[in-house]
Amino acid sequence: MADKQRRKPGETREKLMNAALALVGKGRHFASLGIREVTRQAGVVPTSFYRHFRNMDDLGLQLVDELGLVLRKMMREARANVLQADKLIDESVGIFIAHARNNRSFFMFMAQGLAGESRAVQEGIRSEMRYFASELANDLRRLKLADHLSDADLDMTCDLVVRSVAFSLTDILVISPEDEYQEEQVRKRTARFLQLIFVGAANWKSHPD
C-alpha cells in the first residue's frame, strides 16, 4: 500500500495510456477494450482509472493529445528549414514513416480510430488531421508556392495530401517492422503520390466563388 502511495503524480495515467497502447500492439481493438483489461494490464485497480479518465472515449482522446503534439513537433522542427517543396516531401514522409514504426501500437490505434465504433475518438484523430493540413498549408505560403490558389483551393489541396499519407497507414502497419526494403518502397510510393498532387496544384486555376 506504501508503494501505491508513493507513485508520481501521472505515473498511473502513464501506465494505463500505454496498457492500452500495448493491447492494441497485441491485436486488440480500441473499440473492444474495457476498463477492467486495461487497469489489469497496467497493474493497477479498476477504481484508479476513473481519477484519471471519464471512461475509455476519455482515454482514447488523451492518447490522441498527447502523441499527435509529440508528432507535429517533430513535423515542425524537420520542416522549419525547408526550402524546397520536393525536400518538404520527402521530409515529411520519411518522418510519418519513422514515427509509425516506432510508435507502431499508436498508429494502429489511430488506423482504428479512423473507422472506430467511437465517435469521439474518431473526430479527435480528424481535428489532428485538420491540424496537420493546416501546418502544411502555413509552409506552402511560408515557401510562396502556392499563392495562385486561393485559400479554399489550398486548403483542399492540404487536406488531400493529409489523407493520402494517413492511408499509407494500411501499407506501413502490415509490413514488417524489419523489413526495410518494403518500408522504403512505401515511402518512395507516398511521396509519389504527394508529388502527383502538388502537380496537379501547380496547374490548377483558382475561380472565384
Contents of the next structure:
Number of protein chains: 2
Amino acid sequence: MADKQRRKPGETREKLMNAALALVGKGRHFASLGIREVTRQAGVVPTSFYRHFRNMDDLGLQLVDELGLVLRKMMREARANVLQADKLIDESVGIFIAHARNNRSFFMFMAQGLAGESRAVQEGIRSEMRYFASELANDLRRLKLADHLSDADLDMTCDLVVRSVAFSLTDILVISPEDEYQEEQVRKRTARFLQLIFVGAANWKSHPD
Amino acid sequence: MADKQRRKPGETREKLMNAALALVGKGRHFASLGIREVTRQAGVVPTSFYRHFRNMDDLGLQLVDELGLVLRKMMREARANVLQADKLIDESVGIFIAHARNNRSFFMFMAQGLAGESRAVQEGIRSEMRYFASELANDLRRLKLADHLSDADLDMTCDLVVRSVAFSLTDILVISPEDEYQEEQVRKRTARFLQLIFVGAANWKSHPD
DNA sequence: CACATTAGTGAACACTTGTACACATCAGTA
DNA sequence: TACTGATGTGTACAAGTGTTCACTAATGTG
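Just the form predicted alone so far, so send over the form predicted in complex with another copy of the chain.
To see the whole picture, the full complex is given below, headed by that same chain.
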C-alpha cells in the first residue's frame, strides 16, 4: 500500500486547503469545487477529506480563518512601512497590491466569497473587512489624522475605504499577474479613489455643500 | 407523449434563464449550477437545453444581456424621478434599492458574476458598470453639477460611485427581503457613502489638503 | 511496553452528471 | 400540399459525484 506515514500532523489538511486554493487560483469558482476534485488535486484519497472537514463549506470557513492571518500580516507590514502621513495612501495601496499578487489565490477566494454560496463564509469575510476597517480607524485616530471627524463618521470613511480597496480586487484579479502596466493603472486608480475619499472626509461637515 | 407544442418562440429559452435565476435567487451560486439542474427547475427535458445554449457559460452571457436591460430601465426611472439636485443621492439610492429588491435574483447574479468563473460574464458585467458610470458622468455634466472637475476626474468620481453602490449589493442581498429596518440601514449608509464621495469631488483640487 | 487515538488507505454504494442519438411535432414557405 | 428547419421528447451511456465501511499504520500517553 502507498506509504501512509503522515510526516507532520495536519499535513494532509494543509494539502487539501492548498489544493482548493490552487484550483481557485486557476480560475475555478470555489462554489463549483467538489470533494473528489479537491482531494485529487491534493494527491489524496477522497476519504481523507472527511478526517479534516465535514464538507466543502467547512473547508471554506477554515480558509477564511487563514485569510484573516494573511490580512493581519498585511496590516502589520503597512503599519511598519507607512511612516509619513503624506505617503500613507500610496504606500498602503502598494502594499495591498503586492500582497494581492503574492497571495493571488487567497484574494481570489475572498472576492468570490463575498457573493458566494455559503452564508457562513460570506459573513466571515465581511467580518474580516469590518475588523480591517475598525483597525484602520484606530490608526487614523492615533495618528491624529482625523480629529475633526466624529467616531461614526470616521468609521464610515474607513468602511468606504476598505470597500473601495476590496473592489479593486476584481480589477487586479482579472489582469494577468505579469501585466505590470495594467497593475500600475489599477494601483494609480485605487490610490486616487482613496484620495478622493479622504478629501471628502477632510471637508466633511465643514463645507458640506 | 407530453404535449410538445411550443406556444411561443423562445418560451423554453426564457424558462431556462428564469430557472437559472430562480436557483441563484434561492442562494445557489451560478458557477455551481448544472445543465440538468437548470432544466429540471425549468420543467424541461435536459436535451432541450442545447437547443438554446451551448453550455452554462453561454446562458450566463445571455443573462448579462438581460441584466443590461434591467439596469437601463433603472437608469431611465432615476432620470425621470430625480428632478431636484439636492435630492439626487437619496432618490437614486432609493430607486437602486427598490430595483435590487424587485429583481433580487438578477442582482445576485450580478454580484456573483463580478468574481465569477466565466471570464466573459465577468467582462460583461464590468462593461455594464462602465457604461453606467459614463452615463452618470454625462448626466452630472448636463446638470452642471461638476463644472469644476476635469472629464477624467469626473469619470473617476462616477466610477467610484458606481462601485460603492455595487458593493452595497452584497449588503442588501444578505439581509432578508422582508427586513425593512436593515434595508433602511443599508439605504442610509449607501447614501452617506455617496455624499462623502461628492464632498470629496466638490473639494477636489480646490482644497486638496 | 501496551494501548487508545488519529490519520491514512481502497473498495463499494447509489446517484447525478454532461452529452449523443434517433425520433416526433410544430411553423413557415415554395 | 409537401418539404424543411427549428424545437421539443425519451432513451442510453460512460464518467464523475458524495459518502459509508472495514482495515491498517503511525503517534502520543499511561
